[in-house]
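One chain follows as structure tokens, the form predicted alone.
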Amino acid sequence: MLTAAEATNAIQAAMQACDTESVSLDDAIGRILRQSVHAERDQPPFDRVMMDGIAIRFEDFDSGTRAFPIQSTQHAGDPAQTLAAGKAIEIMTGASLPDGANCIVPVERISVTDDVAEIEADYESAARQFIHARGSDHSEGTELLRPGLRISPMDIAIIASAGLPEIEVSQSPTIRVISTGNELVAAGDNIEPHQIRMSNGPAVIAMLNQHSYTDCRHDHIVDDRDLLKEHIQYHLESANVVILSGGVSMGKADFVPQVLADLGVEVVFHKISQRPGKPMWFGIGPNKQAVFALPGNPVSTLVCCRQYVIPALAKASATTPKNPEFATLTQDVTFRPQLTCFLPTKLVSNAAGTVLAMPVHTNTSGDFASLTGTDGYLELELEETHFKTGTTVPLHRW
């Protein structure tokens, strides 16, 4: 039985890298960047005016001139004009600085009469005032984005500014989620007293979507060996990643491990020394598909999905790893030895900015209602059994 760390390493080592594809900017949000993005031009590409007002020569102002005949008007997007000595150009925010001008006076500090702009008598100015210098943000050719990041709206702006209508990204993995069990009934269908609602599959799909993995479909298969084999084989042929929920323990109806073996899926490990989620199974299909068989109890399913499946998909997509996070316990925690404990938690911050963890104890690994309002879970290592208030431990956000 592997430790949680060993299971993570085994999964990461077995994952196959996703191919790349070119997508338009409209389709790039949430995708993993697979190329560098360099600045097309200096930014800003010209001395940019930062205020509506007038553009003047500071030397004229410094010599005592306060009334400036308006030579012309220049809007954002207009070619730069040339300013004559002793005059002003009416200027708009975002315009390029007129040639010969080196000072902007805001419109709020001037009055205009008969096309003459007069600056307030007590106004103080300075050379290069309200001018965003060319190249002061970055210069042409600067690497703005590196491969491995998940593209955000801010990154879309950067890619567009680099003049790229398309961008290379990781192909989205094709994922199939399978719920197993005779007792499961979908929401909206009639349910008998001895049955339960099917919640794991929809929750796993939602978690995948939350992490921007959207090519997902869900299937429900009853505990019938032949049906399991037929459906799983179909999904193995159409997906890069197959995620099963239930059927991996030691019961007579837990057919999943044997069915997977019959289909040529090679087991990498079965069982992890952790709570919840000890029965988890992982293997690699005949065409290098990643197959995750998660325990059926809802808390176990969600923890295992977040702890192992999401990082595995990130690795396959060539996502740059995030820095680890930590939180400080607000109460003592004691648990069974020799098992890594994944403990749901709510988070708050104190005045010093420390992230504080308030553990949420579930009644059982089936008590998924207790997870509402939690921010993630804490990782309490198997080498210890008692963690005192104030102890800092690893944090995993959902």
Ligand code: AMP
Contents of the next structure:
Amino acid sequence: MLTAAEATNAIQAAMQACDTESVSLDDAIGRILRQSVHAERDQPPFDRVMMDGIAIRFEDFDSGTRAFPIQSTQHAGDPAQTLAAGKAIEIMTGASLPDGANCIVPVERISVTDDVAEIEADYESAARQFIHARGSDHSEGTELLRPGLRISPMDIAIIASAGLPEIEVSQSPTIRVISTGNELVAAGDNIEPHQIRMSNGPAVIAMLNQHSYTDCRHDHIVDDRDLLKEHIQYHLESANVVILSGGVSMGKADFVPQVLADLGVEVVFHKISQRPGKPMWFGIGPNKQAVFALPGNPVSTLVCCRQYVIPALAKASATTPKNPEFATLTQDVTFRPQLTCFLPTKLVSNAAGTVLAMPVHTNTSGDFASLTGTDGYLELELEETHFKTGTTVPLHRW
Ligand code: AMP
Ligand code: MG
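Cool, the form predicted alone is there; where's the form predicted in complex with the ligand?
Up next: the whole complex, starting with the chain shown before.
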């Protein structure tokens, strides 16, 4: 049986990189950047005026002039005008500094009568004040974004500022989520006392969506070898990634591993020394599809999806790995079996900036209602059984 770390390594090694595609800026949020973005021009591209007011020559102010006839007005977006000695140009924030001007006096510090701007008597000024110098943020050609980042709203601003209407990103993997089980009934359908609501499929798709993997569809298959074979075959033909829930344990209706083998999906591993989620199965299909078969218990499904599937999709999408996170236990935890424990937790941070973990004990790995309000789960390594208050342990946010 693999350890959790070995399982992660085996999955990461097996994942194939997605191709790239070009998307418009409007569709780029949340996608993984696959190109560098360089500055189109210096930033700012011209000496940019930072205040509404007047543009003057500092030398005029310095030699005692306080009344400046207004020669003209220049708005943001107007070409730079040329300032005459002893005069002022009425100027707006965002305008290009007029030729000959080297000082901006804010509108709050002047009064205007008969087109003459009078600066307050006690006003102190300096050369180049309120001028955002050309190229002072970055110069033309600077690499602003690197491949591998998940595009944020801030990155959208950078891509737009670089003049790119389209951008190269990783193709979204086509993902099929399959709930297996005779007992499962979808929300909205009539349910008998002996049946179970089908919650894993919608939850897994929601988690994938939350991580920006949106090309997902769900199917439900009863525990019947032939139907499983037929449906999984169909999904393998169209998907890059297939995620099954249920049917991977030792029960008499747990046909999933055998059916996958019959379909030519090569097993990479079956079972991980972990709780929850010990029976997890992973394999690679005939067209290099990644096939995850997650145990059906809802807590197991969600933890395994977050712990293994999400990082696998990140790898396939060429995402730059994130730094590991940690949290400090606020209570003692004892965990006896020689298994890695993934323990759901709520988080708070204290005034010292430490992230504190308040573990939430689920009744069983079917007790998914306890997960509400949790921020993620802690990873408690398999060699240890006692974790004291104050111990810092790896944290995985949902
Ligand atoms: P299995 O892994 O198929 O043995 O399922 C383990 C437990 O999880 C059983 O009690 C199932 O009823 C439950 N289960 C399996 N799949 C789902 C699902 N999609 N939604 C909710 N519960 C499920
Ligand atoms: Mg089942």
